[in-house]
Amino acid sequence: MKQVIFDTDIGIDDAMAMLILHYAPTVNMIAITTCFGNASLANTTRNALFVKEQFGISAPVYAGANESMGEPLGEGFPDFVHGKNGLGDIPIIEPTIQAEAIPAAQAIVEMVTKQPGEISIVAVGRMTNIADALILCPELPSLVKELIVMGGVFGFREHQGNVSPVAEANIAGDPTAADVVFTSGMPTTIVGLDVTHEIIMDTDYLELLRSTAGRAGQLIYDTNQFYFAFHERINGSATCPIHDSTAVAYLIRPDLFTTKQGPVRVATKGVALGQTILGQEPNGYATDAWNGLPACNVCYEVNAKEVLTLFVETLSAGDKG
């Protein structure tokens, strides 16, 4: 069973994550951690509480980053993706619980220092808790089993950013955080573009989960009703790549993704700002910014079949009441 801890800025594609974590049968997870992001941090800790509480979800919330750690690319919250609310506008029950006292950070910190080796991380927004944590714990490293990132993009099979040619969303939003966290020497593995643009929910498939998945399945049909439209809009087709959930996937099955290993760097300033930079031969580059640093795995296949076929299984498990 795997003791999991989910961070996350809260809009729609991180609502279904956290469902799917809540309902696999091999994860446990033990806290949630809110930062700035698809949304302000009131309204995405405001969105963990609304689905911890509508699915009884006992890992507790904790509020985290309010504002990026050093220069973001884009101003303000992305509204015309996931809606002013961060859930694609829905109708939200005002929570009838509150977070946590302690700030997100120190709880990361506190639960993994009680669970050395234990305590995998699962972050699908801004590096800003992971990197304040670092901050307070500069030890975290060698205590957390494994962080497992939604963000970024490389290249593979020519994917390209999502909010500059070369940056992804999560990353480009706090890019001097992420180069703290993925220089960290934490085990990290980075689930980017690269292969979650390769996992495509369409029409057809949000009506198996409406139609398979009980509540669950509902509330990721009532969302992505936003998603999808901000999606065809931009593309001309009613798709969309599922974005945070496949770094569960990850978390679950990673046998289904092939990754590559070295040292990844973020672009903190510049035109490329946000661009996560794999350096697979340091030693050979005339410089030495990817020099003596720890590696991460990259992730740059995946079997994107079987990762669809585990969302809809492990989703209509879940509570049909």
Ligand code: BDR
Contents of the next structure:
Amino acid sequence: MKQVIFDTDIGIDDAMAMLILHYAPTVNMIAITTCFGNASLANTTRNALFVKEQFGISAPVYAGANESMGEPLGEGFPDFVHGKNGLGDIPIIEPTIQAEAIPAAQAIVEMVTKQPGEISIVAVGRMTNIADALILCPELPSLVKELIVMGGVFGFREHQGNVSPVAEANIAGDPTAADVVFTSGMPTTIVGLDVTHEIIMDTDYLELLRSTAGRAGQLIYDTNQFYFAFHERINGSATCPIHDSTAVAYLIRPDLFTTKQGPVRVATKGVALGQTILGQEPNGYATDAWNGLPACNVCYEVNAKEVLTLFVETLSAGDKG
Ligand code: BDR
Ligand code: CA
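Could you present the same protein in the form predicted together with the ligand, rather than the form predicted on its own shown above?
Time for the whole complex; same chain goes first.
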């Protein structure tokens, strides 16, 4: 059983990922840590508590960062993607439960220190909480079993960024934090747009989830109406990529992905702000920006059909009550 901390800016696609983690038979979600991103920290934390309460999820919720560590690309929250409330503006029943008293970064450090080498972190928002945890505990890279990040884009198969030609939203929202995390030596796999833009949901797939996955399928269906409308406006077709759940798919079935290894740096200034750049030159470069840095594991190919099947099977086998 994998012990997992879910770090999230929940978020329409984050909510689906959280439900997959909850229902996956090989996963024990031990905590949910929240960050600003798709909405304010107050809204993402409320959304985590809402999903926790509605689905009887036992993992405690810890609120984390409410602003970026360094210069972000753009400002404000993407309410045109996730709605003003972050969950596609569906009516949200105000949770009767609360977040824990200690902040997310401290909670991460305490949990990982208690169970060294045992805990995986799936981080699907800005990297700010993880970078804050690294500042609190520089030994964190040797204590975490693995970090799986949904973020970035490397240009494999001609995939481009979603907030600039070279930048993806989670990394662009706090490039400095991402650079701190990716160069820290933590065993890290990056699940970027190169693979999440291969995992495409259409309206038939959404209907399938609604008809087979009970209340989870209904929540995914309801929240995604807003997400589909956004993607239809920009792409002209009623389809959208499934980002955050694809990082969960890597946790459960890494065999469905192909990866490359190398040091990853993030542009923290200038026109390429938020770009993730993988170094793959074994003999080194003329700049020490990559030379000698620890490698990350970067996904560049995925078995999309199997990943889509995994989501349906996991959600459909869950509690339908
Ligand atoms: C990422 O940005 C957010 O909008 C999504 O939740 C996902 O984590 C995709 O770029
Ligand atoms: Ca997210």
